[in-house]
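First, one chain by itself: the form predicted alone, in structure tokens.
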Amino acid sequence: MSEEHFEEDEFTGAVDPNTLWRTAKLSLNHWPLMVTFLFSVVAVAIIENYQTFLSKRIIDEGIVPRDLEAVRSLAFQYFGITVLLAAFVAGFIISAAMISHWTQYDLRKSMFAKLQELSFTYYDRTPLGWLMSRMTSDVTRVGELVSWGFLDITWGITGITAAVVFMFIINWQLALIVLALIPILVVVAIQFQKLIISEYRVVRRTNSKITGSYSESINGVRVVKSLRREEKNLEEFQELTTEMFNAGFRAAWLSALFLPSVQMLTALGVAAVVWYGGFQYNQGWITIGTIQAFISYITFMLWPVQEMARVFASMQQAVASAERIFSLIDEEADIVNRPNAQKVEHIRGVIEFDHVDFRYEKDKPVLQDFSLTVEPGETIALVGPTGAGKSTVVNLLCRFYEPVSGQIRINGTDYQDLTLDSIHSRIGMVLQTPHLFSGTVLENIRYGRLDATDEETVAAARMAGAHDFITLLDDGYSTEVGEGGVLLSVGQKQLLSLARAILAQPDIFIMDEATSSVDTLTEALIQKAMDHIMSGRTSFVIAHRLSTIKRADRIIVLKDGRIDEIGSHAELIRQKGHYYNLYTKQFQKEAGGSIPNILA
């Protein structure tokens, strides 16, 4: 996926009618609210224009002829329709707000559901920031478009149409003068709004760069000072702030010119009406109330035109947000269940990798002709240099990805004929970088099996060696771990992650460099728990510290995506090949130079 796909501020394409229609249809899911909304908005536009018409009658039928009874009667009418107006205003505000909230709710729900379905390949090529922006700012923008934006457009069109109708009823000649002014107002307003939004896009884009500069400078302050980059960083930051200031100044200047420009055009319209209306009044063809009504109608039209111009100018950006949202919702998962895929309760048979090839990118193979048969209950260790394909093997086993060619079978059945849920639910995995979710210690362990009792959860923690440190926490198992487990150490998070895997009671257990970032004491606890959970289970262990895999049934040495060596620890040591070199160098480093009996 290209970088341009993720740059929301750079969107300059034309509004796609299909996307616009699909966006509008979002509100049809809540048609009772939409009907209330439309009826209320149209009623408000008509009533506001009728108020002006009533004002004309009050002047012509009551004030000028000094008819107090007519003034009193028309004033009561005016008060009555004002109360009615207030009710309809409340109706469209409530319905518009509800449409906005429901639309955003529906979109976020659809996107979140889609994110649960998508394969790892999608996340590999899609930046996290892009996804977060879709769920937040883009959803808000679309919600506002289908509610408040639609409200402004509907109110503006209905209001202007109603005003024109009333003006033609009152005096068609003056109405033609005003009608000629409307297109000019619309064109000027839209052009101004386009220029203003263009400058604000520059402001937002530059602000993102400034935020990134802040973050890099703060996080990398030691590097900045050690390399004496302060002055250069300040120069670069000055350029960014200057760019943002200039764009903000231009936007403010255009905003300052916008309203006076529209008001000047409106004033010209008022002047034309007063001049020609005065002529007609002197001829006895119209009344004072007519001139007053036309001036009110012209002034009234200023606001709908201004709001519609703002909506139309910003619609391009809102529709671009909708396009990005729909592109996520329409995304097809690379890995899906085959028709009639089997659901199995347990995975305890032989696992076979049969001439498997795999690549993340075209022309960049990761695994080549990989074949391996794993017996039930066997522990397989995977070692090799970075990029050799160790994690890819377990990712394929978990069916996070699927082979480009070749086949993976479980108990003689192609695992693509099994449901994804059947495979995922029977695998327990502990990663190098453990991830916890916001909530308590107990909730994070129980994440492995939601129906587990408190007693089962605590038992899993004991088995993982985590119970002792948990009881020392302020609130024990009820202690909040913070976002991502930030309130706990890496070792503590790893022990909870292990307890979570134990509680799930998996058929296949995977340890992916789980001890590489912990201290020696925690490593010993993890190793003890591993010995317990791997007993009788098919297990795969990826380890940087080779001393932790000596008891594996077989050790697979990978190199350039192929099996370079295979055998037990003792067998590989006797062969004195690649594994022997890796182990002796690591052992010598840890032992401080001496090499005891490495066959032990």
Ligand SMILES: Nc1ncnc2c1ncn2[C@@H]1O[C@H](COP(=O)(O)OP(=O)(O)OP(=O)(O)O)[C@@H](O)[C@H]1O
Given for the second form:
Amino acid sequence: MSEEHFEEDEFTGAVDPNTLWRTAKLSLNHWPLMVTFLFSVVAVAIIENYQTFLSKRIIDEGIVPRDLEAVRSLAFQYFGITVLLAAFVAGFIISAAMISHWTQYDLRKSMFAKLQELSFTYYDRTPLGWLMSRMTSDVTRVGELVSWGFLDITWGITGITAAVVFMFIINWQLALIVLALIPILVVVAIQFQKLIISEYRVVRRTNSKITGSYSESINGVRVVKSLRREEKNLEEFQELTTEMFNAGFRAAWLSALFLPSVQMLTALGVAAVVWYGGFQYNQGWITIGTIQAFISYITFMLWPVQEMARVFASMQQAVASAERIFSLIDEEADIVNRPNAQKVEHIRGVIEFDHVDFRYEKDKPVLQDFSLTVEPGETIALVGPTGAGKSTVVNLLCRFYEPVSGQIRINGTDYQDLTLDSIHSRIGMVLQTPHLFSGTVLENIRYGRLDATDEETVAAARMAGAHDFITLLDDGYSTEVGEGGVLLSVGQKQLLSLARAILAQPDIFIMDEATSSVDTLTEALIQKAMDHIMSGRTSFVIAHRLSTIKRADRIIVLKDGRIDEIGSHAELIRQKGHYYNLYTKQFQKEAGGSIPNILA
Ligand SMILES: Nc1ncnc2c1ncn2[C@@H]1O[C@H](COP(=O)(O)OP(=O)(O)OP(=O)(O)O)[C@@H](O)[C@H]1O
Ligand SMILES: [Mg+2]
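Having seen the form predicted alone, could you now give me the structure of the form predicted in complex with this ligand?
Okay, now the whole complex, with that chain kicking things off.
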């Protein structure tokens, strides 16, 4: 995907009718609401105009001939339809709000489901920020279009039509004058709104850049200071704020000019009606109530025209939002179950990588001709320089990605003939930077197996050696860990992840060991937890600690996506190859410590 694809608010193309139709259909899913809504809106538009018609009659049939009886009965009618109007107004507000919320709910649900289903390859090429905007601002925009946007348009169209009909009923010559005014009003309003919205678009875009530069400066404050970037940053920042100020200023001016302009046009219409109507009145052709009614109709039309202009001008953006949402919903996952995929109950057999080739991007091979057979219960340590492909091996094993050629077999079956879900449920993984979810410590461990009881969860924490530090936390197991576990140290997070893996009782255990050093006590706890979980289980450890490496049954030295050396610690030392050099140069010096990028 190209960069531009992820640009925000740059959409200037025409509104695609297919997308518009698909967007409209979103609200049809809730058609009883839609029917209530349309019925109420149309009723409101008609009643509002009928009110004006009634006031004309009150003047002509009651006030002017001083007929109090007529005034009273017409006033009653007026009151009656006002109550009806109130009911319909409540009806359309509630149904529009419900449609808006339902649509947003539906969209969020479909998008979230899709995000859960999509493969890593999708996330590799899609920026997080892009996805977040789809889930938030785009959804809101589409929700508003299908409810309030449609409301404004329906109300506007029926309101203006009803007004025109009533005007023709009352006096066709005056009606023609007003009819000539409407297109001018509409064109002026839409042009203004377009200009205003494009300025606001600039404001929004610069605003998001400013937010970005705030957070970069704040997060990187130390680096900024040490590199003496302050002045340069300030300059860039000033440029952005000036741009935003100017756009905001232009938008304010346009808004300030907009309303008076439309009002002047309306006033022109009123003047024309009064002038020609006055002439007709003088001739005794029309009543005073007619002139009054026309003045009301003209001033009434101001609002629907304004609202419709706003909707039409912003429709382009809302449809663009819808388009982006649909593109996400329509995205096909790269890795899906084959039609006849089998469930795997347990992965207790041999795991084979058979001449596996893999690349993330075209023409950039990462693993080449990678073959490896792992016996049940074996512990494999993967070592190698950064970028050698260690994480890639375990990514493939977890089937987050699939081999480009070659096969990975589990229990003798090509794993592409097994269901994804059943593979994932048998693999326990502790990542280099363990991920915790916001929630309590207990909930976080329970992610390993959702149906585990509290007792089982605590038992897993004990086995992982996490129990002691947890009980020292303010609320023990009920302590909130903060978003991403920010309130815990790296070592603590690792212990919790290990507890999670222990609770899950997977058949295969995978650990991407952290290079950052933890204190000796935590280090010992982690080692113990790892021993516990690895015993009797097939394990893959991307190892940085000598203690882990030595304990493995076989060590695989990866280099440029190929197996460089393979064997136990003792064997590799005897071979006096790559591993031996490293061991003698680095490991002995740093024995027991953590050795980042040991083969670099
Ligand atoms: N998602 C990705 N998209 C594109 N290229 C990737 C992706 N992940 C890894 N690579 C590339 O694949 C190669 C192997 O990466 P991998 O993460 O397997 O290395 P590693 O051995 O785990 O390194 P480290 O020790 O730094 O974790 C690297 O050249 C890397 O740039
Ligand atoms: Mg890695």
